[in-house]
Amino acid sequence: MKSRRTLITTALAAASMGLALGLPTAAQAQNYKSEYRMSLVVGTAFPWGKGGEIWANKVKEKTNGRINIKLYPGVSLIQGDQTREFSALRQGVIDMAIGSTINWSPQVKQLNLFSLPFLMPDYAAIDALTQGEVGKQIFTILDKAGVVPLAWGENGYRELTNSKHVVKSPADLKGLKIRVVGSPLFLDTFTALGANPTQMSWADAQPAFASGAVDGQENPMSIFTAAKLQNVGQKFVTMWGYVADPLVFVVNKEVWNSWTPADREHVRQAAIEAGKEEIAIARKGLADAGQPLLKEIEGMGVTVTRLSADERAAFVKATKPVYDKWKGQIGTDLVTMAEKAIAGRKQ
């Protein structure tokens, strides 16, 4: 009897120690999946995909292998339809993701904030939003929408490229067929500029550039170089910085709730660390003095156009009606908060 009592006491002590350390009990461990599915739009050749790889590795290390993550680039869990990613995440088809605010904006209208044309003039403006009260409010909105947001990443400023000619004014865009993501705001913006916006997935876009079915596109320069868009006719780049695309590290709520509090904190810290590293990778060569990445691109036979203040102002003026229309749809209070944060940013 004494021996049995000793065994029970020892088992209870071990269980208590496990809980204190945040280790899963036997019952909890059964709820852990052998593998968790992370959705990404692009692979690890891109900063965005690299961020996913870094997050997965850090989670495995911090949880001592209790949480293993497999990357699914090309939004392959949802047949490549990036605009369905957020819905699939809420439904549990996807366990976790690093998602684009653009791709998720059809389901969460406030994310259109970051796609307002010419809202964020520099990297300090992006940081003022994501790392301040606006970012906290967006996280609260995402939580209410059904996911657990953990950290910010960055896809970068979306610059304009095309296969036809130099673009320095809205008039130069007239009639150009420009591939855009599936966002009504993007359609409105390029229509206002006189272009012919064409919605298609990234997987479909690259063959369309090669065939000449589409004239141009807008994406961060890290996407341009990793996808080698100069090889599919994109010979003209316009650095206009009209929108930037923050990324969000999130987890499905049921998955999140299946983990111990300690493991949740491990996953959160891993996301924060990975987000910081991913942002540094995304800005490399562009935030640095002399923007060496642009010199590298020019060395590939690409014409890079840097707009003057007056040239940029012409684009701002042309898209002002779109900005005003969408300010109301996104939420005037939220946009005004963002404008004030940017005006007060530290340079």
Ligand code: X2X
Second form
Amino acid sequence: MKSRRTLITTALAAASMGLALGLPTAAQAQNYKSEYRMSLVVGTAFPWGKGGEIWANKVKEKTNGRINIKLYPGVSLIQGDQTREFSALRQGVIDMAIGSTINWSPQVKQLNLFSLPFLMPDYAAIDALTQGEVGKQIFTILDKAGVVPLAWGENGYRELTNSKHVVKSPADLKGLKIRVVGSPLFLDTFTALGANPTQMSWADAQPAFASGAVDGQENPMSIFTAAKLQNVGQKFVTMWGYVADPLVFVVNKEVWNSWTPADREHVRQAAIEAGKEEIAIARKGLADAGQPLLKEIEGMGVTVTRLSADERAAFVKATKPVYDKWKGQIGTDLVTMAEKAIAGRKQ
Ligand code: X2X
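Please show me the structure of the same protein in the form predicted in complex with this ligand, now that we have looked at it in the form predicted on its own.
Entire complex below, previous chain first.
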């Protein structure tokens, strides 16, 4: 029989070996949950949900199964109320999430930056923000707000759709009932355009399109196709590229601190890799020459309107007062920094 002393020495040696290998010690492993809950607005049929699946799989692989993640699409942990996701993350109702900047902007006002109308004219402009100093600053703000931000993803350019007619000018929007989400900034933008905006969750929006309770909405074309919005009357699309919402990969702080430093690094690396892959999926058919995704959508009997430079300028002009008002609310310094980053972007 081994002496008590030998047993203790053996246990200590095993523990320090575990540390050297980046494995959790027995005590740390006890703090690991058997499952971590990842919140998402949409499921794996969408680039966003696919990003969640990629992240979860990579984490499982890199941590040898120590960290197991289950996906909760439809923001089901908070009964579909996507604007409560950030608070729930902070409180630990949600362990981790890939969230849209729009849905978290009621709690983190600086995230409204990405919802400023016509701030980002092209994909290079989005990258200039998320991959540069502005992105770093936003991560510092998110960290101070109580979550651990790890990587950027993308929902995409939010194009205008409706069930009534072709929209080519602000005048065409007059009186159209448009569903918007998240921040009061969207109410201001659509009011300035002469529309009749109404705020509702994504869960409530789809039946509202089907019943005709609302006429239109704005969302990336990848959301349009995966949710089959053409089947709920959304027959007219206007490619105006007025706003794009990035996604942010985050973890609850307590959960993060419960992991070993090595496992934290695995989760971060997995998020960065998954974010890159997710962005490529989100841009598929839209960032490529000829935008093949739009041809596919036209093939479904949808009228896709591409604006001329002059037509687009009329929308920019109509929303300029909203931009100016919100620049102050978001923070003049941050918005100016973003404008400069975009002006100096690599094309
Ligand atoms: O609700 C929306 O429009 C969606 C799915 O794009 C977001 O969660 C921001």
